[in-house]
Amino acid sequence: MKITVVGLGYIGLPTAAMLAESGHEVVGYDVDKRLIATLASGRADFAEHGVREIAQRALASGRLHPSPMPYPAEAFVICVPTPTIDHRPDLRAVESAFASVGPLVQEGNLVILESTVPPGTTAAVAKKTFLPLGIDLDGIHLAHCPERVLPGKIVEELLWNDRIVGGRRTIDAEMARTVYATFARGEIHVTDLVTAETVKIVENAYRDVNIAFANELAVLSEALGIDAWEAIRLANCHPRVDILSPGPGVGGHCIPVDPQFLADANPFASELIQTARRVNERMPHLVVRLARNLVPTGGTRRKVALLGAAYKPDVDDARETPALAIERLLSDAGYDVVAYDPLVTNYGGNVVADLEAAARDADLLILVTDHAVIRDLDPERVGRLVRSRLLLDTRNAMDLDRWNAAGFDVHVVGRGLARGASLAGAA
């Protein structure tokens, strides 16, 4: 088929590349002219190795054509971001993407939206776009196929994860299924539009609620004087219990955002989801309160070094990262803050790739992101850089024996703390 992919970001570029490698002629359109120029030169400057390699192969094959404008095609696949503004879904990118292909859509064409959206969005935006152009929705095929991949494993999960394909009609879903079946190895489940839209949001809302439960256990364990990590480990020995881990907050492009779509759809029927969001959004505040208890400013500026800026380990993705919230809160409280992260470049705060620049004369280290390169740090080397050998581990990721042996006073969120500092008290 001739396929136009709209949006060449984390999902659009690898999807376009896989479609091209499967034999389709693919035009990849993005509003970022610099990105298009880079891809047109045959380069894919993408941090994730698998994505970079498959994109460069597709470009070299001549079947993936980066373009600053969309082209007519038999199928259009829309992969653009859907952020939130003040906890409300921002659909401007989706609406703009539909508008860009609207004049190109002809009878019999297939239009697929991959972007995560509130239930009912695909049909609503399609009507808003196509009906004024005189396009009968019964004359085209409309589907929603939400992406379900994890940064760091994008290519693997695009290939092997099950896919959900929802169609306005059964024939629409089946037509979309045939497109994904050309490269997807996982099972492809066919359903209706609204169910497909809802399933993706439900998956991430479930994880958000589970993490919020773990975070509340960390706070509660502080009050009880027990180790939350040990309690969770033992509870997970039960065959029907699977509690996730506490942490400094929730980041990424999905979990902090998607539950808002359900809450916005019906605020009165989503109280648990909204509460979980508040619990997870509170965690950076609790971490900062704990840091302030451990290292009071005392009228002088103290330096805090954050270890990690990405929202999860071993990726360069800093979207919605709790590290940025922690940095801003500490800065507002009068601390000098710098984040050390050799993977992240697009952060929005004060980040460096040099450990010495971050840790030099630090009064407190806060482990935020447990990259392998951070877990493997030599505490003796770090100890020679800092002013005070004090570490706050928000992920229970560091080797306590090694850091204690190097003279560090290590505090773990959810575990008994010295000096009377307590997350429960911070709440």
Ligand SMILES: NC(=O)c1ccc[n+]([C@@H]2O[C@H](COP(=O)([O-])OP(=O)(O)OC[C@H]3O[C@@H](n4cnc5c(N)ncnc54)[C@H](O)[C@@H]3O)[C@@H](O)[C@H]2O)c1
Second form
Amino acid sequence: MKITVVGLGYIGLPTAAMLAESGHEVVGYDVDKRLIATLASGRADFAEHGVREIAQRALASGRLHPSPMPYPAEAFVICVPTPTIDHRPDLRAVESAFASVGPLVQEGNLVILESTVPPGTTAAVAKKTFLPLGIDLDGIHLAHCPERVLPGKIVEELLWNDRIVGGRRTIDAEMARTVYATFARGEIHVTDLVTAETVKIVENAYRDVNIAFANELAVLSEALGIDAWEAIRLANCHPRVDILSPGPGVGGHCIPVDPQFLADANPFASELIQTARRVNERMPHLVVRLARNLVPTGGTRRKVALLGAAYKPDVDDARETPALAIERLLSDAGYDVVAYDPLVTNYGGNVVADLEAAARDADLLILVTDHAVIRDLDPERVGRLVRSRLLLDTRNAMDLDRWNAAGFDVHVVGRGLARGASLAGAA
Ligand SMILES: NC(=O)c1ccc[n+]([C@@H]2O[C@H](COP(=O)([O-])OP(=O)(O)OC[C@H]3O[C@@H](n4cnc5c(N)ncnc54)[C@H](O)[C@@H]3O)[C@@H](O)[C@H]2O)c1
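Switch from the form predicted alone to the form predicted in complex with this ligand and give that structure.
Let's see the whole complex now, leading with the same chain.
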């Protein structure tokens, strides 16, 4: 097929490459002209190795054409961002992506929205786009196929994950299924548009609630005098319990954002979802409270080095990362803050790829992201750089024995914290 993919970000680029590798002729359109120029030169500056490889292979094959404008095609696949503003969905990119392909769509074409959206969006935006152009929705095929891959494993999960394919009519879903079936090896589940839209955000709301529960256990661990990590590990030995992990907060483009698409449908009927959001949004404040207890400013400037800026390990993605909230809160409280992250360049905060620049003369290290390169740091080397051998581990990621042996005083969020440094005090 001739396919135009709209939006070549974390999702669109690997999807376009996968479609091209499966033999389709793919135009990849993006409003970011610099990105298009880079891709046109055959380069894909994508941190995730597998994605970089498949994208560069697809570009070299000549079946993936980056373009600063959309082209007519038999199928259009829309993968543009869907953030929130003030906790409400911002659908402007989806509307403008539909508007850009609207005039190109012909009878019998298939339009697939992959972006995560509030239930009802695909049909509403399609009507708003196509009806004024005189295009009857019965004359085209309309589908929503939410993307559910995990950054860090994008290529593997594009291939092997089950997919949900929702159609305006069954025939629309079946058309979309044939496109994904050219590369997807997981099962393809066919449903209607609004169910497909809902399933995706239900998955992420479920994870947000689960993480909030783990975070609440971390805070409660002090009152209980227990190690929340060990309690969760043992509880998870039960076959019907699966609690996620505490941490410094929840980041990324999906989990902190998507639950708000559900809550927005009826704020009065979504207390659990909203409470979970608040619990998770409070975690950076609790981490900072803890840091301030460990290293009070006391009139002198203190330096805090964040280990990691990405929102999760081994990716370059720092969208909605709790590291930024932690940095800003500490800066407001008068600390000098620098984050060490060799993967992240675009952060919005003060990030460096040089460990020495970050850790030198630091009064406190806070582990925010458990990148492999950070877990593998040599505590002896780090110890020679810092002013105080003090580490606050928000992810229980560091090898305590090694860091203790190197003279570090290590505090782990969720492990009944000591010496007056309290999480719960800030709750
Ligand atoms: N990143 C993830 O892990 C992930 C996982 C599952 C689902 N999703 C969903 O997939 C969608 C895309 O997310 P992403 O992470 O790929 O976003 P992204 O920000 O990485 O990429 C989006 C791309 O779309 C381009 N763009 C924006 N508006 C455009 C327009 N009108 N026309 C053409 N191009 C446009 C941007 O320039 C950018 O390159 C979102 O709805 C997101 O929630 C993301």
